[in-house]
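Next comes just one chain, in structure tokens: the form predicted on its own.
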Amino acid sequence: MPPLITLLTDFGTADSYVGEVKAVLASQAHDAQLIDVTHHVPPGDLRTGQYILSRVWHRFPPGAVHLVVVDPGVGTPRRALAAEAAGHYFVAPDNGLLSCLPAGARFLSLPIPATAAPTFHARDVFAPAAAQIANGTALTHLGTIITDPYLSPLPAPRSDGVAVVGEVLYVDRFGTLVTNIPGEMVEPGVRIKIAGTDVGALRRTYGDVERGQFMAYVGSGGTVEVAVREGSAARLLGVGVGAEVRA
């Protein structure tokens, strides 16, 4: 099986940036298969980048290399990282994007070449490192082991003695509100409230309600989500990331 490199960035696809990163990968890791996770993380949105990485990286086969760049601090003293966890490899800035990796992850600080453009480390630092890993280079040959990566985990739900209290972590392009409350924490028949609005008890899928109605359900990522059938829950409720959720 050829090596696999995934790409997750906030670059969009209107400019040449993604193409330039892929050019480096194609030039230096000739046999690698490149898979775009997304390039439409909102600019500089580290929390969204971490959320998307957290739900997708483990779905790829072991040995995959994940190039993750949402980097508002590019060119500053923030470190460039390589990491290994559960047989997967990662390259990313040291800004919390890799906080979702499991305990036992191993981190290294990558050198920044003097020739790297200070505003484009994705092309000049992270892509070459990802290519070397895909080609079989050991992590320890790429940088220096560190034990203090910057970690900023996504918020976890809690119980207040009456309900499970969480929040909206992500809003997808359909206006679905994705929460941080795992399905297994929710009692059967409990009603879900977002920012004080009761959106009903858990359903199974969109066809369980009429068009334009709210529905709460356990989504494909394993957590409670709230949608509007053929509509936008975010727009109708007027809420977004950070809104309180009670179950």
Contents of the next structure:
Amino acid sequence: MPPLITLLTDFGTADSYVGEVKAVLASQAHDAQLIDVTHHVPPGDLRTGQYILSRVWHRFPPGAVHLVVVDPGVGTPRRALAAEAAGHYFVAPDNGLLSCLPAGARFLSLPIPATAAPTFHARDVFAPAAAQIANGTALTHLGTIITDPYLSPLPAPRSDGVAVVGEVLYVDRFGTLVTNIPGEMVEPGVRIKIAGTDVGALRRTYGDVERGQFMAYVGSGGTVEVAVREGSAARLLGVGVGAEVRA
Amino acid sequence: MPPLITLLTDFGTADSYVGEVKAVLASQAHDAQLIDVTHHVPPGDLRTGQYILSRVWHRFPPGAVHLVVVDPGVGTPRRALAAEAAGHYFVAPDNGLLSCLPAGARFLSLPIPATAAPTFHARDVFAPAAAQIANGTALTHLGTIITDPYLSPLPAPRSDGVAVVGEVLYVDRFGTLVTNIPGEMVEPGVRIKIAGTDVGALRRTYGDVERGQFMAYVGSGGTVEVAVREGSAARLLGVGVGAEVRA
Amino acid sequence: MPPLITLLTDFGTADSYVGEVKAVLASQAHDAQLIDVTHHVPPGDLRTGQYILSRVWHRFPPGAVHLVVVDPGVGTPRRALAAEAAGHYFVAPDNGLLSCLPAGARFLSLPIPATAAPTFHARDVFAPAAAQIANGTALTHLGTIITDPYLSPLPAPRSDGVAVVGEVLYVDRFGTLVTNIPGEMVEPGVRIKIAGTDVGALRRTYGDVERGQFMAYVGSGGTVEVAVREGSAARLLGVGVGAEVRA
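Given the form predicted on its own above, what does the protein look like in the form predicted together with a further copy of the same chain?
To see the whole picture, the full complex is given below, headed by that same chain.
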């Protein structure tokens, strides 16, 4: 089974940057399979980067190396990290992107070579580290163990005594509002309110409502989502990331 | 020769969805090569999905598995299909996407596991089936043979006694209008009219006209196309999919 | 080590064209690894295509085959090229895209089969040639050696006796202005002026200025760049490709 390296960045796909990173990976880890998760995280949007990573990494086979670079602080003294959790490997800047890793994750600080371009650590620090991990180098040969990675978890839902109170974490291409309220926290029959609008009790799937109607349901990530069948809930409600959700 | 799985969806590349599908494929079909055809079918646009599939699938080597998911009806009782035609394999919702398969295609209905997310069959139904096919599992082990797939072929040209009458099937990135009129249906010297505008007789290639001029020619898909050299025919004519074409 | 084919085009990723090219590559070079550099060169923008190629190709491992197609003249009598330089291979139209290859590059003219679609040489000429090269066919079996490829190098900086005078070559996703002035041409302490605005002396990295401030620095491609920390220099200055830069 060939090593697998996934890429998740905010580089877009029009510039040379993704190509340069892949060139380093292909040069230094010859038989690794390279899989794009996305390069369309909005520039510098750490929260979106973290959210997408949290949905995807654990579905890849153990042994996968995940290169995750949304790095507005590149060239500041922020550390460069490698990490291991549940048999998966990660390289990322120390800015909270890896906050979703489970308890037991190990973290290391990677040295920054003097020759690294101060504005492109993805190519000159993270890709070489990912390649070495893919080639079987032990993490402890790559850097120094640390115990204080910067963690900035996505907001968690709370109870205010009356309802579960959460928020919109993500809006997808279809205009679906993805919240942070796990399906199992919602009592049967409770109506979902988003930014003050009642969108009804949980349904199972799109087929349960007419076209153009709101629907709340437990989405494929396990949390409550609000969609409009063959429409856009984000547009119809005029809300986005951070909007309050009550269940 | 490693198994090959192609992906054709309307998921876009910004969300986690393509990454989740690839994670399942990489986990369940370790040595498959994953090739993106496109993820930019407009959301829910079955006709565009079908058109792109029809242009691409037969150019891959036999044995390829094509995962094709444009699925506005996910979670309704529409069936999930696997199919085989000309040595190629397909997984797709039963909504007409596979209407372009040639005579002799075999179709099966795939079971929907109770654990599948009702809104994400690409990840939980189609990707596992594609992985199993890539691993060599016989189609008949995956589902139940059916003989009534939903077919909704792209519109065909007709003759009205005076001219061949077709329509624009697709508009590409360059503003080229791709019609459904096969080149061999056009008599030599006949002038092409699109939405009432005469764009001249068939030329061979862009070099045959000046910059900014209309040109009709037999395109790389075998049908009549109308372009503007170093310009956009769609913009200059103000027409799009469905516009009438006479030849 | 499996052969590697990179793809750099202006086809976008929504149409069937990239899929058709990959299908030919997968059919004719079974075990090649396909790596997208980008398909988002603006339509027909040879200068951008050449710039991106110049940044990327030499970072891939020797033996790589680079398919580079930005081809506004497809179907005109422009030649189709294969080339070799520094152990890398290239296929591209003869329109200047390969002007960045180093001295010693060898060029060949590829025959155009009568069956090739006059508007899609990427699929019918360049992809088959790339596949053959990936399979180990000698270049000299593919075409005729030529010594007069069309070369149109990117503009080079000059000195006007007072300052180094260059220009903006590229604007990236982050609004960073990439110039053609190599870092080593800039005397220490010299202030950078772009379209008349003084953006200060060279800094090392983003951490050296406050958010929203201009910063000039030697970028990851080795030339002077002008950025705004967590902002867009292109938008703030209102300039783009071709703007004069003085150092």
